[in-house]
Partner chain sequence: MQGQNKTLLIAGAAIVVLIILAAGYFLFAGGGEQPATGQQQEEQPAAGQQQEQQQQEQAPPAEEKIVVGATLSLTGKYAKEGEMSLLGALAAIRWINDNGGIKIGDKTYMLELKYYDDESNKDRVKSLVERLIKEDQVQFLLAPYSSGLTAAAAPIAEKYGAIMISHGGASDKIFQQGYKYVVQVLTPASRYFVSVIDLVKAIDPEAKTIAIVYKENPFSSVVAEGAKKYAEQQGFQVVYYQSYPADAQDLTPVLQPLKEMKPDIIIGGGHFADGQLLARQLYELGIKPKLVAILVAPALPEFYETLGDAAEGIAYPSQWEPGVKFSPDNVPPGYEWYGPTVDEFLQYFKMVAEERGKGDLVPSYHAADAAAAILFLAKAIEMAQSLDPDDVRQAMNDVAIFTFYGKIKIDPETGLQIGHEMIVGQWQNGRKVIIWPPEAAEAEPLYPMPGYTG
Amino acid sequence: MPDLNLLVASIISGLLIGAVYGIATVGLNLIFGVLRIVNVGHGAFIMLGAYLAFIVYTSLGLPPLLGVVAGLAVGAVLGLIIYYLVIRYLHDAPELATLLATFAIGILIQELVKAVMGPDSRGFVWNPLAAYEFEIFGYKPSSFQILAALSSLALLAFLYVVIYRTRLGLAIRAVVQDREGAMVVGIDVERIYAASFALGIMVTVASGAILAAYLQTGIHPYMGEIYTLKGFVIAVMGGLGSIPGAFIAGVLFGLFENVSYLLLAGIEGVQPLVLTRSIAFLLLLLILLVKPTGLMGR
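Return the coordinates for this one chain only, taking the form predicted together with the partner chain.
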């Protein structure tokens, strides 16, 4: 008996969390697209952004979504530091070496955050537009979740402008297409790498702030791990290196996680919400079976 109300509720909440998943994956894909590096420490940067939103709201009293701005700033600095200290020595190293290095960076960030902020699970309640919330088919999406989804779109637009409307973006795209060719026409590839890495980290940290505004609870040093995992899956689903692919796959992933619940809820003796996780990964395998380079992959 898939109830229409439940279906609508699942679709809406799926779309909202999906937009956040999407933006949380874009940075991963940008870094892979340009540098061919899978950032295994991805989740740690998301966690960092979530803490920024938490601090912005609880210590400064500003809306947590301003954490996005803080995230962009912190991400830029951090991205450049990590690039110049570590990543640039690993261009010609095997793919595996970069996996290991980014993993270690992730651990370092986690433990440093824990040393400063403690191991507690933090959170806040922020719902400035609660009075304007409306109901669709008996489901009332929270205003802060809608705001978070809209911020994801805004951040995506920002990234779009940088990549498609600036000279830097042009150079980045050139490097993605043909590294040697870009060098020949006088592009400083080293600088483009640094800029892209920093840009990817910026977006990732900022997306952590959006995620915090969406979830509001459960902010702790190890919260990022699940987003590394989901980020990988979404990135591959959309096609590695493809920025629109990552976003679309994120939305699909969110949608699928939510809607498949309704189908599973009818089965006796199982735990449907837990099984949706299995189903989401099954979906990944099916997509790869049909299209081995993901939805938008080349």
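Given the form predicted together with the partner chain above, what does the protein look like in the form predicted on its own?
A single chain, with no partners or molecules, comes next.
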């Protein structure tokens, strides 16, 4: 049985990183929910956001969380470019074509970043409110962890306002419910698809900046691969196409990942990191057996 203080620390840190996982998956679910396209290159956009946070802090001397703003801007432009160059031609294409296209886009982004930034891992140290950290059962959550989780909630609130409180969001929801009906009432479906794809990429790139501010290490061109895997697990767990489901599942995944790692670390001869990922898939399987559409899927 693990020490109570360690268990509390795992729960708190799991909830904090889970919020980051959740917002990092929301963009994936948004794109699927509107365009029915699975973005296999999802992790490359997260990696791009992490590099933006690194550049904002190390080159400009600004807080890395301002990389979220840069991520929104870069993600919007990149999303529109990719949509009009590639995605718009794949609406009625076989699923394999969209998978290959997004996979190729992800590889292209990885290699371009590698050519510009190099293959080495990067990192930084940023803890702006270290003097104000508090203690919970012996655990002191770092200020950058709390700020990253709060930034995830703020980004989720931004997306909520866009989807549920703007004319654009109303048009997006209309297209999701009935594409032909939306066209009949004068909605430019092509433009809504472009805006939805750009919005999904915006949130994904911005989430990469939040992730970098939380972890601050291991920033390299291929770091996104593991987050693509986690993103798909979280997306299916929460319900494909469900934005709230993706965020809630992300929080649960982070909590489960941290606590299971702590429990497995106490077993001699066990590799907790490897087993934790395996158990994550087992958890996904159990959830799908009970609710095949995911936690909040319909």
